[in-house]
Every structure is written in structure tokens, then in C-alpha cells.
Amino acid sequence: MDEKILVTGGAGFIGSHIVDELIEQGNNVIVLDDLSGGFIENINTQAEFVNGSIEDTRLVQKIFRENKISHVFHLAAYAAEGLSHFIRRFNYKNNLLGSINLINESIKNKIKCFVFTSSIAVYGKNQLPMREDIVPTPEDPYGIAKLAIEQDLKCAKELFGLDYIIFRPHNVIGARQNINDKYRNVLGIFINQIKRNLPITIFGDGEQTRAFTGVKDIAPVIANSIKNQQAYNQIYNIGADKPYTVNQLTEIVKRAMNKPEHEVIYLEARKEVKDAYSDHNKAKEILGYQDTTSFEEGIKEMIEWAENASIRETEEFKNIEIRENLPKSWRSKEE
């Protein structure tokens, strides 16, 4: 039986990137995807797609039974940290334990190495620039599940020796994100407005600072970090290094789309780390990482994807746990 890599969340922005380089080295790629984020389209051609939820224990059991899976790549998650304070259930549900399922398949089936996307919401606030070695203190429910699933894995790997590489990468842009969801990914959220004349909204004063990082710098790097026997094990900041200002993003996206005159709103803050940015020498030494893509550069090519990309209202999440504080842009119309 031929050996096979499993990506979760194949279907997805920065996944599908990834499988498109693992299957350009020659590897034999099932993508696990339910579609809730991600596109069909986005899935490359070449590879096996199973439609399901990393929440399905028995599919997930299944995949391994009838499958030699060498290694795993998991990038399956609601990546809402906003929203995360308001379905605390369904955040755990889906980001914690749909992994554990991934990771107790993995210790049984004795996989050559987990490769787990985390993300730098485990920081916090305070911590900058953010660095592997500082100890982790989450803000939101979105960035505790990513934690438990990085010390689970060090759990495992001293008890059941699984190999395990982590990395954190953060605000990333480029062709095949999801921008047709209010309530992740500001780029796309501020692209999405513009194209359906409507105001950008800003929450808060627009000083919050982030930097935005281009998807072709790091699908190469996390896709080949299972061959450095080096990386095994270890935590890995990866993305861009010049913080910006919300602001100043949207005056970039304005100008590249040329509305220069676009209507924007500010709204009251929400809760959020202010400042997120991270230090990336570690994944430069041992990874051979490059940030090649400029913010300006990014951006555009991002715009220019989006031109051809389907434009529509983003749909209300349905399953809101606690209304209490919810910021008013997210609250449904009845409301």
C-alpha cells in the first residue's frame, strides 16, 4: 500500500496551497474537508477529496484504516478569533477535539510526523515582538484551543514518540481566501465591501497594529519542513515582519482598487489584542524562511484574484451561543 500525506482542511485558503505543493513533489494527497470554509474548486485536481468533518470520529478512523497515512497536515479550524468569546462550544468543539480525533489516529497508526498549524493568537497581548520562547497566555477561546492542541502534542510525543512540527503563522493574504466572511480575515472583509459598494467598517480607532503575510512565502516552508529531520518538534512563528496599522491597510486597499474616496465607519472597539506581531529568525535559521512578499505586492495580487472571485453577502452565523457584548455589526437584522 502506497503512503499517503492527509491534509484536513484541503479545501481551504492556506491548505489548498500546501496541497498544491506536496502533490507538485510527487506526493499522494487526501484532502479532509467539509466545505464550510472552504471550495471545492480550491482542491487540486490530483488529489483524493473526502467531504466530512474532522468531528467524525468514524470517518476519521476510517480514512486511517483503509489508508498507509505517513503524515498529517492539519489546517482544519474556524479561524474567527473575534467571534470565538461568542461560540465557545462550538470553538472547542470543532478547533479542540475534531483534533484530538486527528491526533489519536496519528499515535495509533504510527505516522512519520503531525504537522499542525497553530497560530499566534496563543501569545496574547503585551508579548511583542512575539517570540517561540515566550510562555503563552491567549486572549480568546479561539487561541486556547490552539494551545491544547500544541501541548497535547508534546504530550504525545513524549509518551507515544509521534513527531509533531508547529507552526504559527498569522494574517495571511493571497488568492483563494475566503472573503465572503464578516467575521475573519480583514483583507478580504475590507475587498468584499468596497466591491459591493459598501462602507468599510473598523473596529475600534484603526491603530491596531498587524503584519500581513503572502500565502506563497509560507505553503513552500510548511510543506517541506517534514524532510528537515531538524524541525521535528519544535514551535515556528512564520509570516511577515513589518507590522501596519489597520489604517493604513485600508488606504492601501482603497487606493489599489481605485476608490480612493471610499466611505469607511469606525465602530466601537472590540475586544482584540491591539498589537500582533512576531519575531521569525527561528523558521529563517533552521527553515530557510523568506518574507519576499511586500504588503503593497500582497495586497494587489490579492485584489487582482479577487476580481474574478464570487462576491456576496456573507451569511449570519447560525449558532451565536452568547449575544451578551456582541459587537452590533454582528448581530443578525431581527436584532
Ligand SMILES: NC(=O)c1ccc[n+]([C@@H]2O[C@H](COP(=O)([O-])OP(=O)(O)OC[C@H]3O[C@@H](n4cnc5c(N)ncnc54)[C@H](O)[C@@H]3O)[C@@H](O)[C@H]2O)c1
Contents of the next structure:
Amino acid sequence: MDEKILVTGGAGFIGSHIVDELIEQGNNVIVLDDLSGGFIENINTQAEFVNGSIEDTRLVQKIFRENKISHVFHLAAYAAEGLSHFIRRFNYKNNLLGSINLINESIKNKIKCFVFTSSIAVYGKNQLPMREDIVPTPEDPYGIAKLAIEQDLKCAKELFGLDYIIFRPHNVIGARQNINDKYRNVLGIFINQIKRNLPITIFGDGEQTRAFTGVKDIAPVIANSIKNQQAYNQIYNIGADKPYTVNQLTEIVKRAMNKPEHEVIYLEARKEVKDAYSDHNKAKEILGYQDTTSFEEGIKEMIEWAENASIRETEEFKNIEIRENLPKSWRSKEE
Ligand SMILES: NC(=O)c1ccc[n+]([C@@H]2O[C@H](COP(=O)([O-])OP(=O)(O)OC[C@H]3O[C@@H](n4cnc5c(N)ncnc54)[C@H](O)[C@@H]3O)[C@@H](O)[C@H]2O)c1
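Starting from the form predicted alone above, please write out the structure of the form predicted in complex with the ligand.
Below, the chain from earlier opens the complete complex, with every other chain and molecule after it.
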């Protein structure tokens, strides 16, 4: 049986770029995705596609039974960090327990390496720039689930020898980002609002800082990491170095979309880490990562791609579990 690489979340934004890279290098790839946040058009036509959930233990077992999986790139998750406070059960079920199905099968089938996209969210409010050797203190269920998976992978390495590589990306932008989800992806939200002629909405004063990362800078590095034995069993921050405020982002997006006077509304602040950016020296040294896409270029590329992307109103998240302290803009019209 030929070896295959399993990519979960391969119909999504970052995952689909990783699939493209793996296929270009001649690998056989299986994508497992339930299309809850990704799109079938994103999936490379040379990949096999299994439409299903990582939460489906039997399906995950079947994929491993019927194929010789050599590596797993695990990207499937609902990455709505701010919303995760209000969908706690869903967050842990989908993002954490779903991951455990994959880790169990990876152990049993003795795969060569498990690559996991964690997140800068594991750091919470922490010293800046955030480095891999500081103690993570996540502040929301999304980050807590990511940290739990990281720690589970360390246990699985110690007891069963499962090799892993963990990436902590942040604020990735570029073609194929989901721009129709009002709960996540700030640049996608702004593009969606401008295109639908709605005011841009900013939580708080807009002075929170983030470093926006071009997907084309990180996807090949993540895909290639499995070839570098020195990279194994380590955690890497990956992404752009230089932080910008959300207000700066807003100004550049408005100008790039030829809407310099577009209205901006400031909403009540939500619970979020004010400043989040990280140090990438480890990924630069060990993985040859380079931060090449400038802030303006990254935004421009995504806007150009969005010209032909379908733009719609986001559907409300169906099962909000806790409504207390839910930001007003996330409430249903009747509330
Ligand atoms: N985009 C970022 O800035 C960023 C930053 C840090 C970490 N990450 C992580 O990178 C990964 C990919 O993020 P993205 O931005 O490409 O998001 P995305 O929503 O575009 O991709 C995630 C994919 O996972 C799929 N998915 C979700 N739940 C699933 C399930 N239960 N079973 C099968 N498929 C499922 C979705 O349909 C989607 O295609 C996520 O794990 C995310 O937490 C992203």
C-alpha cells in the first residue's frame, strides 16, 4: 500500500494551502473535512476527499484502517476564539475530543509524525514578544483546548513514541480565508462589511495589536517541517514579526478598497488579549522560516482574491450555550 498523508481541515484556509504544497511535492493526500468552515472548491483536485468529522471515531478509525497513513497534519477546528467563551461544550467536543480521535489512531498505527496547528492563543496575556519558552496561560476555551492538545501530544510522545511538531500561528491572512463568518477573521469581517456597504465594526478602541501573517509564508514551512528530523518534538511560533493596531488595519483596508471614507463604528470592548505578537527566531533558525509578506501586500493580496469570492451575511451560530455577556453584535435580532 502506498503511504498517504492525512490533512484534517484541508478544505479550510491554511489547510488547503498545505495540501497544495504536499501534492506539488508528489505526496498522496487524503483530506478529512466536514465543510463546517471550509469549502469544497478549496480542496486540491488531486487529493482524496472524505467528507466527515474528526469527532466521528469510527470514521477516523476507518481512514487509518483502509490507508497507510504516514503523517497527519491536523488543522480541523472551529477557530472562533472570542466566541469560544459562549460555546464551551462545542469548543471542547469539536476541537479537543476530535483531536484525541486522531492522536489515538496515530499512536495505534505508528505514524511517522503528527503536525498540529495550535495557536498564539495558548499564551493568553503574557510577556511580549511571546516566546516558546514562556509558560502559557490561555484566557479562553479555544486557547485552553489548544494547550491541552499540545500537552497530550507530549504525553503521547513520552509513553508511545509518537513524534509531533506543534505550530503556534497567528492572524493569518490571504486567499481562501472564510470571509463570511462574523465571529472570526478580522480582515475577512472588514472586507465583508465594506463589500456589503455596512459600517466596519471594531470591538473596543481599536488599539489592540496583532501581527498579520501571509498564508504563503507559513504553509510551505509547515508542509516541509516533516522532512526535518531536527524539527521533531518541538513547538514553533510562526507568523509575521511586526504588530499593527486594528485601527491601522482598518485604515489600510479602507484605502486598498478605495473606500477611504467608509464608516467605522466602535463597539463595547469584548474580552480579548490586548497585545498578542510573538518571536519567530526558533522557526527561522530550525525551519528556515522567513517573514516576507509585508502588512500592506498581505492585505492587498487578500482583497484581490476577495474580488471574485462570494460574500454573504453570516449565519448565526446555532447553539450558543451561554448568552450572559455575549457581545450585542453577536445576539440575534430578536434579543
Ligand atoms: N487562521 C489563523 O489565523 C489561525 C491562527 C492560529 C491557529 N490557527 C489554526 O489553524 C487551523 C486552520 O485554521 P483556518 O484559519 O484555516 O480555519 P478554517 O476554518 O479555514 O479551516 C478549518 C477547517 O476545519 C474544518 N473543520 C472544523 N471542524 C471540523 C470537524 N469536526 N471535522 C472535520 N473538519 C472540521 C472546517 O470545515 C475548515 O475547513 C485551525 O486549527 C486553527 O485553530 C489558525
